[in-house]
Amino acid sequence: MIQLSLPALAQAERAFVTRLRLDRDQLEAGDSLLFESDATSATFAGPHGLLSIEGVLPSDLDGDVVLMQPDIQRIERLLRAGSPHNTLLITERCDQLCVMCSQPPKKTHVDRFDLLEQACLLAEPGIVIGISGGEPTLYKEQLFGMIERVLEARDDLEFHILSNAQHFGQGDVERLRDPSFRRVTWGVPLYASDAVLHDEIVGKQGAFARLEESLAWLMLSGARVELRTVLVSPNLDALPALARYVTRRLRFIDAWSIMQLENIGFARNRWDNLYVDHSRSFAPVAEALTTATLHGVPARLFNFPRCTVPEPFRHLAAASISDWKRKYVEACGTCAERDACTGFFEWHPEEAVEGVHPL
């Protein structure tokens, strides 16, 4: 597992963002250059003084954009060079309480928009930057402002933003029609076409109705939307009905991602009640995928190891798990499709990988 947070010391007293470089010829504004290193630490010198990082080789940090927090003596690797899986946590507050939430919400919020904006401006060319929470649109004005400024300065970047879409309104339509927002994709969860079931899963009465309203405003604005459905036992049999709803009412979406459960957060203690062994119960998933495909809605499977998916649907199983939290088990060692496979979450229970076999 790749460590995103590392112990560090800095001369600066306040939090700052910098990009780490080993080669002086690559230095640009905001960068810190390797000063000295040994087997267990690396010291960089930059606009904020010296920064010493423990527990990683300098070569593993080259090009990374990091946030140094002197008060807790740690760095966060916000944007890792060469990685397609870079996501910025905007807030840990949320107005839903999903039964399987992988990032249980907190009541407090630490405003880091200025620092995260600086990080985006230092990003390597042509990447997609993820934004998640909590619920980012609880701070919609700050979020929109950051996106607009970054995309104005960096026309090579794109954003993928996870949002429960409870906070879009008519007043957002004109703003979201700006061409810069065509480089933003909104990842929006929808767990059932039945309002009661969806509201039960997200832990908020009226959430389905509010979501429908927000999706209408997003459609009118021309927004790019990826619909996301986490597979849990309460909505397994409801997937075919959801597919019919999506193909009738939400044809404007760019993609529909059906996602397997992650054993972390709230799902860890509810695993036995929520987890669906799709290798034994794939029929509802297959029906949903077939309906979507027949109606021209691009559908895909996230967090589904390829060998656990029936062959006719295997090509839809994307390598979706972020590299920093992905693992493979012993049976994956000789698999010809390993490079195209998502593998497992680092914290996936060992007893839940039975039946995995090389392809």
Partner chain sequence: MTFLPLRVRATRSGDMLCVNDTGSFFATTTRLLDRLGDNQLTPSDLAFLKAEGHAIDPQDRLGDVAYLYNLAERATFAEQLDYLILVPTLRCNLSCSYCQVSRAGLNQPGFDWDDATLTAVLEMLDTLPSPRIKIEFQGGEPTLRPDLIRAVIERCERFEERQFVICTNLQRVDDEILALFERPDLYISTSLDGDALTHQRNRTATDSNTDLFLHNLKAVIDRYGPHKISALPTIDPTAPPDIDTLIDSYAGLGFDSIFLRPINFQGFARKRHSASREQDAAWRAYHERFVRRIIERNWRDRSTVLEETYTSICLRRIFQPGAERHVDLRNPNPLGIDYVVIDHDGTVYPTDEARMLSRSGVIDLSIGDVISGWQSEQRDLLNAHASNFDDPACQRCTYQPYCGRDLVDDISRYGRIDMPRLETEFCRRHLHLFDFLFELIYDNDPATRYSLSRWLRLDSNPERLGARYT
Given for the second form:
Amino acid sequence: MIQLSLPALAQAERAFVTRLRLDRDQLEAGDSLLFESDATSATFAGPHGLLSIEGVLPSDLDGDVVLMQPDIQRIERLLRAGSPHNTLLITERCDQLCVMCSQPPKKTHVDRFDLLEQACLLAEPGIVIGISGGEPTLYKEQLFGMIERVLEARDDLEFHILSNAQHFGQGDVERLRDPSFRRVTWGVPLYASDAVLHDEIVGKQGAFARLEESLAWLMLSGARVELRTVLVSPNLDALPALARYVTRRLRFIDAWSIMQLENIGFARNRWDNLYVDHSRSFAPVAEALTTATLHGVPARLFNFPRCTVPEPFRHLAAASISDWKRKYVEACGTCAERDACTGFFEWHPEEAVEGVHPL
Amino acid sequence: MTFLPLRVRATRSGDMLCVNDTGSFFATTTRLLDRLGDNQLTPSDLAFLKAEGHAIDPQDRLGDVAYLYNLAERATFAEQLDYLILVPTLRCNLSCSYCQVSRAGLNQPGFDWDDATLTAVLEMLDTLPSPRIKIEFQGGEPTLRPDLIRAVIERCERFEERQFVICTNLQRVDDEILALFERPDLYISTSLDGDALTHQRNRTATDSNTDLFLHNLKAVIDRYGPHKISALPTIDPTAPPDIDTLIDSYAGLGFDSIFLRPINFQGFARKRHSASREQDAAWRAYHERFVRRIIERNWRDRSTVLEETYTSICLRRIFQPGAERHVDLRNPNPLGIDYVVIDHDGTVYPTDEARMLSRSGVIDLSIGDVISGWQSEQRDLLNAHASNFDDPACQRCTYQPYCGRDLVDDISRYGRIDMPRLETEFCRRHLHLFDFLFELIYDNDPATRYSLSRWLRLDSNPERLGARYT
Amino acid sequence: MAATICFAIPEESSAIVLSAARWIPGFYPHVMVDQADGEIVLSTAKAGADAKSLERIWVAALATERLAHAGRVRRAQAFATLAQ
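Okay, that's the form predicted on its own, but what's the structure of the form predicted together with its partner chain?
The next block holds the full complex; its first chain is the one shown before.
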């Protein structure tokens, strides 16, 4: 497993962002250059003075954009060089309480917008930067401002922003219509087309109605939306109706991702009540996929190991699990489709991998 | 007030087919429509209609915006010129029975692009703003001028996406032509009218020409596989070939897509065949038998999936708006915007059909030439009528969302574009075709569902393709 | 087998009913429409067509016409958004 946070010491007293470099020739403003290293630590020198990071080879950090927080003596690897899975956490506050939340919200908010914006500006060329929470649009004004400034300064970057879409309004339409927002995709969760069921799953009354309103504004804005549906026991049988709903009312979406559950956060304690063994009950998923395909809505399966998906639908199973939390199990050793397969979450329970077989 | 953007058609099989302005649809019985007429819709009627987007409440903002979005999704927005049909020469080394106007003799001078025309074509290519280009080389027989084909292709290197199609009779496939065929962005299109005898009667005339064609056809299929090359049969609707023989001659070569194309009689030929309306009906019956036969064969032998190309395109248009870019069926269908035909003398036509009509002397439909351009008031005037949106008949038609508009066809047949829509052959043909398709969509026969599911590119065979509400 | 059905033309909706009748022969070429004594007469000589199939055609035509009339303003606005 790739470590995203590492112990570190710095001369500076305040938090700062820098990009780590091994090669002097690559050095640009804001970068820190490797100064010395030994078996247990690597020390970099840059505009914020010396920064010493422990427990990692300097070559693994080359090009990473890191956030150093002297108060807790750790760095956070915000944007790892060469990784397609970089996500910035905007806040840990959220106004929904989804039953399966992988990152349960906290009440407090630490404003790091300035630091995250600096990080974006140092990003490798041409990457997609993930934005997540908590709920990023709780700080919509700051979020939009950051996105706009970064996209203005860097026409090579794109953003993928996870949002519960409880806060979009008519007033956002003109702003979101700016062509630069074509480089922003909103990942929006929708669990059922039945308002009561959706509200139950997200733990907020009226959420479905507010989501529909936001989706109308997003559609009018020409926004790019990836609709995300996590599969849990309560919505399994509601998937075909949801597919119908999507193909009628949400045709504007760029993609629909049907996602298998991650055994972390709230889902860990509720696993037995929430987890669907899709290899045994694939019919509703198949019906949903077929409805979507029939009506020209591109649907994909996220976090579905390929061997657990019936052959006709296997090509829809994307290698979606982020590199830093992906694992394969013993049976995957000889599988011909391993490279195209999502594998398992690092924290996936061992008992839930039975039936996995090489293809 | 709740808005119901629906039209209703009584189908041959006894259903009431209700189609939304945006193309989504369901089948029902007269009872629902009676309740609707009497303002007696039940709560479950309304719940169904709202969920499916067939009833839009004023306070349902998402439903309202979705209606507008889905409506727009059905419309073509032709903007940039990115598709050219080029006729570098009108000369041909064959003399097919139905091709008197679009060819010149093999050695006739003055039927090839001259230097000025070539230069103008190449300079025009340089000005195109689109990052994509599709070019079809037609004739005449374009392989008589590989030098011109090469010059055009070389000039297209700057485009991010390129696709070239050479429409050839495959009488000449020498090293120079093969060097062109080797390009992965180049496709071959040819005519194959059925078995060797039929093909020879219609096209190749002599045994040696026929042998040469079949030899070359097999050679390119062996070399590149059946997906680099497509073939179309041209069929005389007054004497169509035996269906199985035609299918066999295609399937035997590994072709799975057969685009049935009736000879389009022009000018005198049309007058000679004055009973054209009955002929059109006979053609539609033949087409329907052909598609039903393909369905049977697909069910019996699952190793290949055959399709009649146009049927398949129309089926996908019903379910998957935006999936097809077929310029013969789209709405609006403006002329001279995103694609044009450039003839051997540099004259520009809006469609290949327009070129044929002009050559046969029926009416001059040229819109300009490649040197001085083709922006004209006449073109803009025609294009103001290039959609089916506002036509009162189309607005009452269940198939408006899937259908298109063909100004050139109307002009060629009636000499005018304001013929009542329901009296045009374009309308009769598509009304029939969509009737037939909906009969198939609501057919519970597993063989039918199997073929339709393949034509729709589905991964499984859903229990039903069309919604039903009772 | 030939079939014929008749409908009275209700005064309060005669415009819609007459318009519905006018469109029928275009959409269903085997059906003839006549108007006599305040009634609309649909008839067909097509083999296999019966009174029931004519009734369905009438219901479809009438529903289409009513919906077209009721939704004419909203539909015109929507289609206007498609003008290029």
